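Below, in C-alpha cells: the form predicted on its own, a single chain.
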Amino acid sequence: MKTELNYINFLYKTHSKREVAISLSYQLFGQDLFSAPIILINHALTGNSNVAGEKGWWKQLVGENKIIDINTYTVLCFNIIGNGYDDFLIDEYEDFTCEDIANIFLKGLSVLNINSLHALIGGSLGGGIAWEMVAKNPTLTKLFIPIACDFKTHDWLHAQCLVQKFLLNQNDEPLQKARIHAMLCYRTPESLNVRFQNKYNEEQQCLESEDWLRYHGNALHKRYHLEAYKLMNHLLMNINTDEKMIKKIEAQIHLISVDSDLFFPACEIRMCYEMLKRENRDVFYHEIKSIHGHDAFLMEYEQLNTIIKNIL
C-alpha cells in the first residue's frame, strides 16, 4: 500500500497572535473520500500520517481486513505540523498549543469539505488534540475514541515533560537522552525487569537494559528532528481542553486506558469517565491490562483490536 502526501496551505493566527503560513499534510487510506464512512486518526508523539501499509505505525489495526478495515472505511490522518515527516519544521514552537493544532486540523477538515466523521481516534498526544477538536465542534463525530490520554495535562505529566525540556535544551546528545528518559515513562519497572532480568551484554560491556535504552535513543536521533521533538513535548505539556465544553460533546465517547500507564494514569482517565457519566454523557470506559505501561496501546494489539471491534 502506498498513498501520497497531500497538502493544504493556509495562513493561521496562533493563540499567541503570530500569523504563520501553514502547510498541513495528510494521507488517505482505503475508500475514496465521501464514498464510505470517514475515520480520522490522530498520531502520537513521534508518529506521522503513515498509519497503514508496510511501514504503517498502526498497521496491526488499520488495513485490508483489519479491525479498521480500509475496504469499509476511508481513513484520514493529518501530520501534526512541525513533526518533520513532510520536511515542514517550526522553530518558534512555543507559539503553538494543542488547541492550535486542533484548530488547524479542523481547518483541514473544512477545506476538504468534511463536515462529520464516523469516528475520531487519537492515541496519547494525538488523543489530547482530538479532545480539543471535539470540544470545539461537539457534533464533529459519531464515535470519539481517545486512547491512553486525558483531556488535559496533569501535574505528573507536566513534570516529566519539563525534564524532557531540560534535556532537549542542553547540547550533549539532547534528543538521545530525552528519548531514554521518555522510554522510562512509556514503560514500567515490571516491564523492564521481566524482559531483561539484569542480564549483562558482554559485547557492549553494559546491562542489556542499558543497551536497549541507548538503541532507542540513537534510533530516534537518526529518524527524527530535534526541533520536532521539542514541539511535540511542548504540545504534550499544553493539553488544556475546556472542561465546560467537553460536557457538550454529542459523540458516543469510549475512553481507553492502560492499567499500568505512568504517563496518563488509568485513575485520571477513570475520573474523566466518572465526570462525564455524572453529566449523563453517552460514555464508556475500557482498560487494557498490561505490564508495559503507556506503550501498551502500541503493543497489546489483541486487546485493543477487541475493544475497537466492539465499538465500531
Ligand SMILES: CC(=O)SCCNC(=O)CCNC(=O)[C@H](O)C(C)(C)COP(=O)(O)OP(=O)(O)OC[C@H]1O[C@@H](n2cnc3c(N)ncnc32)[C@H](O)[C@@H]1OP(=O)(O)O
Contents of the next structure:
Amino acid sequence: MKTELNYINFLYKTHSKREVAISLSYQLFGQDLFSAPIILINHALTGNSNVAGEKGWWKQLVGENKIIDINTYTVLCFNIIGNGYDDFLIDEYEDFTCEDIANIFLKGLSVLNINSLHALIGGSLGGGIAWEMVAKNPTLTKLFIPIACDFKTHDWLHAQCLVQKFLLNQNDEPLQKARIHAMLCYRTPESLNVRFQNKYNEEQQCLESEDWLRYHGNALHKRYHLEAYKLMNHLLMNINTDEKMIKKIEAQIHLISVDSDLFFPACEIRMCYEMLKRENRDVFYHEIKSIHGHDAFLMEYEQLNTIIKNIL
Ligand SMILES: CC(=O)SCCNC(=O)CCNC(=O)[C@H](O)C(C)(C)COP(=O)(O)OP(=O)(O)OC[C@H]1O[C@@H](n2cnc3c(N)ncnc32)[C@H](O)[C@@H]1OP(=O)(O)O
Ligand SMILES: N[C@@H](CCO)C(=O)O
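Since the one above is the form predicted on its own, can you give the form predicted in complex with the named molecule too?
Zooming out: every chain and molecule, the one shown earlier first.
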C-alpha cells in the first residue's frame, strides 16, 4: 500500500501570539473520503502519518482485514507539524503547545469539510492532542479512544521530559542520549531484566541491555531530527486540556491504559475514568496487562486488537 502525502496550507496564530505559515501534511488510507466512516488516528512522539502499509507504524492494527479495516473505513492521519516527516521543521518550538496542535488539526478537518468522525484514536502524545481536540469540539467524534495518555501532563511526566530537555540541549550525542533515557521511561525494570538477564555481549564489550539502548539511540538518530524531538518533548510537557470542557464530551469514551506504564501511569487514567463517570459521561476503562510499560501499546497487539475490536 502506498498513499501520498497531501498538504493543507494556512496561517495560524499560536497561543503565544506568533503568526506561522502552516503546511499541515496528512495521509489517507482505505475508502474515499465521505464514502465511509472516518477514523482519525493521532500519532505518538516519533511516529508520523504513515500508519498503515509496509512501513506503517501501526500496521498490525490498521490495514486490509485488520481490526481497523481499511475496506470499511477511511483512515486519516495528520503529521504533527514540525515532526520532519514532510521535511518541515520548527526552530521556535517553544511557541507551540498541544492546544495549538489540536487547533491546527481541527482547522485541517474543517478545510477537508469533515464535521464529524466515527472515531478519534490517539496514542501517547497523539492521545494528549486528541484530548485537547475533543475538549474544543465535544461533538467531534462518536467514539473517542485515547491510549496510554491523559488529558494533562502530570508532575512525573513533566520531570522525565525535563531530563529529556537537559539531554537534548547538550552537545554530546543529544538525540541518542535522550532516546536512551526515554526508552527507560517507555519500558519497565521487569521488561529489561527478564529480557536481558545480565547477559554480556563479548563483541560489543558491554551488557546486551546497553547494546540494545545504544542501538535504539542510534536508530532514532538515523531516522529523526533533533529539532523535531525537541518540539515533541516540549509538547509532551504541555498537555493541558481544560478539565471543565472534557466533562462536556459527548462521544463514547474508551480510556485504554497499560498496567505497568511509568510514563502515563494507569492510576492517573483510572482517576480520569472516575471523574468522567461522576459527570455521567458514557465512559469505559480498559487495561492492557504487560510487563513492558508505556510501549506496550506498540507491542501487545493481541490485547489491543481485542479491546479495539469490541469498541468499533
Ligand atoms: C507510536 C507512533 O506513533 S510511532 C513510533 C513507534 N515506533 C518506535 O517507537 C520506533 C522504535 N521502536 C521501538 O521502540 C520498538 O521497536 C517497538 C516498541 C516498536 C517494539 O519493541 P520490541 O518488540 O521490544 O522490539 P526491539 O526494540 O527489541 O527491536 C526492534 C528492532 O530493533 C532491532 N534491535 C534491537 N536491539 C538491537 C541490537 N542491540 N542490535 C541490533 N538490532 C537491534 C531488532 O532486531 C528489531 O529489528 P526489526 O524491527 O528489523 O525486526
Ligand atoms: N516509543 C514511541 C511512543 C512514545 O510515546 C515513540 O517513539 O513514538
